[in-house]
Every structure is written in C-alpha cells, then in structure tokens.
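The chain below stands alone and is given in structure tokens; this is the form predicted on its own.
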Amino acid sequence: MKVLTLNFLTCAVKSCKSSSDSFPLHPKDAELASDDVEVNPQLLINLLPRLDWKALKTTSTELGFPQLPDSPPTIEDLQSDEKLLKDLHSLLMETNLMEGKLVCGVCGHEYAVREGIPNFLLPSHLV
C-alpha cells in the first residue's frame, strides 16, 4: 500500500465517523518497502491540491521521513526545488507499507496490514 493511500483513509468504526481525530490513521510497527518509480513532476503538481497536507506531515514524521514544510509547496516551489520534489515523490510514490498496523487516533482500533494490503473488516461489535 503506497503511503499516498494513507492520505485518503479514515477509521471505519461508526463512532469515529464524527471525529476529525480519526484521520489520518497512524502507522504502527510499519515495515516499509521502496519501489523504483520514475519521477513525474506533473503528477505531483496535480496531486497537491487533493492532499491533506497536515495529515501528510503527520504520516511522514511517524514513518521517519525528512520534515516536510509547514505549508504545501506551490507549483513554483516544486519546479524550482529538486530536493523537495524528489522527497515528495519518494514518500508518496515509491514508499509502500508492507506489514504493520494502522491505528485510529480516536478509538485505538488497529487495522492489520499484510503483504501491503490493509484489512478494514471490523468485528461485529464495532460495526
């Protein structure tokens, strides 16, 4: 599962739906793998407006990646700063969460990730 995917996932427990703290899910005991993907600046430029930057910063820090800027970079920033472009590309497009857990910040429910696939099936008492 690409790290990019974490920016679109939230807790599936019904009681967490009303809380903003259920996003993002927090990686725990994460085993990461890296794919070699060609850098596509236009893809990153198109993705930026769709990302929750605060959540991405949180995920990046929790996974031990270099600190991201406080605010999302502009198109001009990405075009002029090769290091920032490569760091974002590496985090979003090349990094995969292969094993571990995704933990909700509200209820603490842990979603297992095995072979890069998160299991979002809930036990009946949490549905």
Contents of the next structure:
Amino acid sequence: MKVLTLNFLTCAVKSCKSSSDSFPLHPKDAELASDDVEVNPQLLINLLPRLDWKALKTTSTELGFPQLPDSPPTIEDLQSDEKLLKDLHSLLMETNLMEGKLVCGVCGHEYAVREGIPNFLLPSHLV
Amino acid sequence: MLPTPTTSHVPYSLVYEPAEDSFLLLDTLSSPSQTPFLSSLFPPATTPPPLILEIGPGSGVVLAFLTAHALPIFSRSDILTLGIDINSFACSSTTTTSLLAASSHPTTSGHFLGCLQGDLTGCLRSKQVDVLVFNPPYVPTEELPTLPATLREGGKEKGGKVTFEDESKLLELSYAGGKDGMETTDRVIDSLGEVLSDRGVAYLLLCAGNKPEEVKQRIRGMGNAGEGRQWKAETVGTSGRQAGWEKLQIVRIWRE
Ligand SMILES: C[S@@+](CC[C@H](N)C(=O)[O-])C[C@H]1O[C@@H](n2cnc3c(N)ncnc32)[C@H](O)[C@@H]1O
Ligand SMILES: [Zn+2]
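We have the form predicted on its own; now please give the form predicted in complex with the partner chain.
First the chain shown before, then all remaining chains and molecules of the complex.
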C-alpha cells in the first residue's frame, strides 16, 4: 500500500471516527519499500488541494522522512523548491508500507500490515 | 475495445473468477455513454485527481482495467485507485493484477494505491471517494455468510495451506447476498452519502432477483443528497436480456 493511502484512512471502530485523533493512523515497526516512479510535478500540484496537509506532515515525520513545512506549499513553492518536490514525490508516489502496524490514536487498536496489505477487519469485541 | 487485464496468476479456488458480471462492468465503464459523463465530473487539469474505490475487487480484473486505462476512461491519467476486499487472497490477487496491468500500459495508466482487507468502507475517512464500483455478492440466499476467524488473520494454516471449509466459505462470500441478494449491497447504499465526495458517483451491479426497480426508487428517495440536490439512480448497462432472474444490470448513482 502506498503511503499516500494513509491520507484517506481512519480507524474502523465506529466510536473512534468522531474524534480527530483517529486520523491519521500511526505507523509502528514499519518496513517500507520504494518503487521507481517518474517525477510528475503536475500530478503533485493537482493532488495537494485534496490532501490533509497536517496529517501528511505527521505521517512524514513518523516514517522518518524529512520535515515538511507547516503549511501546504503553493504551486510557486513546488515549482521553485526542487528538494520539496522530490521529498513529496518520494513520500507519496514511491513509498510503500509493506510490514508493521497502523495504530489508532483513540482506541489504540493495532491494524496489522502484511505483505503490503493492511487488515482492517475488527475483532468481534470492537465491531 | 480496451484489453482485459491478465488474471492467470489468480488462485480461483480462493478468489472469484471473472465472469459475465465482471465483464459487464468493464464494458459499461468504458462505453461511450459513460466516458463523457466521467470526464465532465472530473475535468482534467482543473480539478484534483479523483479517487476510485472498488469494493470487493476479487481477482482485480475491474480495478486493474480502470487503473491501466485511466486516460481513455476518465480522460486523465492522474487518478488514484484503491481496493477493499474482505478476502485477503483477493487483496493479493488485486495487487498483482493491477500492478501488472499498469506496467503494461504505462502511457495511459493511473496510480494504484493498494488493496486493503476490510469490511466495506469502514476504514475510510468520510467523503473521499469520487468513483465507487461494486460487483457485490448478489445471489439471493437463505443466509449471509460470515468470515471464519481463521480467515480474519491471513487464512493459512501453519503449512501454508487453506482448509477445504475455508475455501468454500470464501467462494460463498463472493456470491451469497442474503435476503433478496441485497444484504451487503444495502449496507453500501446506506453509506453512500457518507462515503462519496460531493462530486462522487457509484456504479453498482444488480441482478433481476435484487428487484432493481425497487432499489432505484429507494435510492431516489434517500434524504441526504445535500442542499437543493437529489439522488439519481439510472440503469446504464445490461446483459443477459432474456427473461429470468440472472439478468444483470449496472446502476449509476449520483447527486444532481
Ligand atoms: C461477485 S465478487 C466480484 C469480484 C470482482 N469485482 C469481479 O467483478 O470479478 C464479490 C467480491 O466481494 C467481496 N466481498 C464480499 N463481502 C464483502 C465485504 N463485506 N467487504 C468487502 N468485500 C466483500 C468478495 O470477497 C468478492 O471478492
Ligand atoms: Zn480506534
């Protein structure tokens, strides 16, 4: 699963969803793999408006990627700051979460990730 | 005709094999009646990349098709695609099928995010999905099967083999829809207001046994379409035109 996916996911436990701490889920013992993908600045520029920047910044830090700026870059920032563009490309388009866990900040439930596939099925006491 | 993705690596004793229903989805989504609609919902260059979600992708044939042929279907290749299946073997199959298809069509392909194991859309943030596709377990049956505990956790015995009982459970989960074949599909319909983005659209497959006219009426009556908008539900593809309950159709659901 691409790391970008984390921007769309939350805890599957119903009572967690109303709390803002259920997003983003926190990677634990993460093993990452990197694909070689051609840099596409336009894709990143189009993508940014639909991403939750604060959550992305958290994910980036937790996975040991370079610190992202506090506010989302503008189109001009991306066009002029080659390092930022490369960092975002590598985090969003190239990095896959292969093994480890995704932890909810509210209930603490740990979703296992195996062979790139996170398992969001809940044990019966959490359904 | 856009080429159908290769699924020869898929273990069909554990994962639903592409059939008439799967091919009806491929044909409908790539038909000249749907492609202008899709590009008008998500005008390229001026709007963010749409997120395409397939629930229950099985072999991955549909999701891989949408990923690999993003440009002809959506008029843009900057789309994101995601699968969620309750069957972990379907998740691995979908990943392989999608990555293979994408790499065979590098100039038209979108971006495959991955396939998660989960129950419908329970793990998604609200209003993220722009296109939802679901070929559900739609056959009317006495009971809706549940996933055995062994299959919640990857599903293999120590020796790496799946038991015969678990094999038949997985196949049952792929077709058995409970009362009117609608128990799983109804849960998806009820969640559409929460799952779809404001510009979102869903494509659902129904069979005649699901009473599709009643289903469409129920959708049109749902109250949560938002200020000044209404739910629309129209049949946009059919197959097996002869009388009988196996006749299939694709219903498109959106707000206008
Ligand atoms: C009829 S098959 C469709 C497979 C594939 N999309 C195709 O068209 O060939 C239904 C799929 O839905 C999955 N499924 C059934 N119940 C589910 C649930 N509650 N959540 C997620 N997936 C489910 C099954 O495992 C199966 O892969
Ligand atoms: Zn939680």
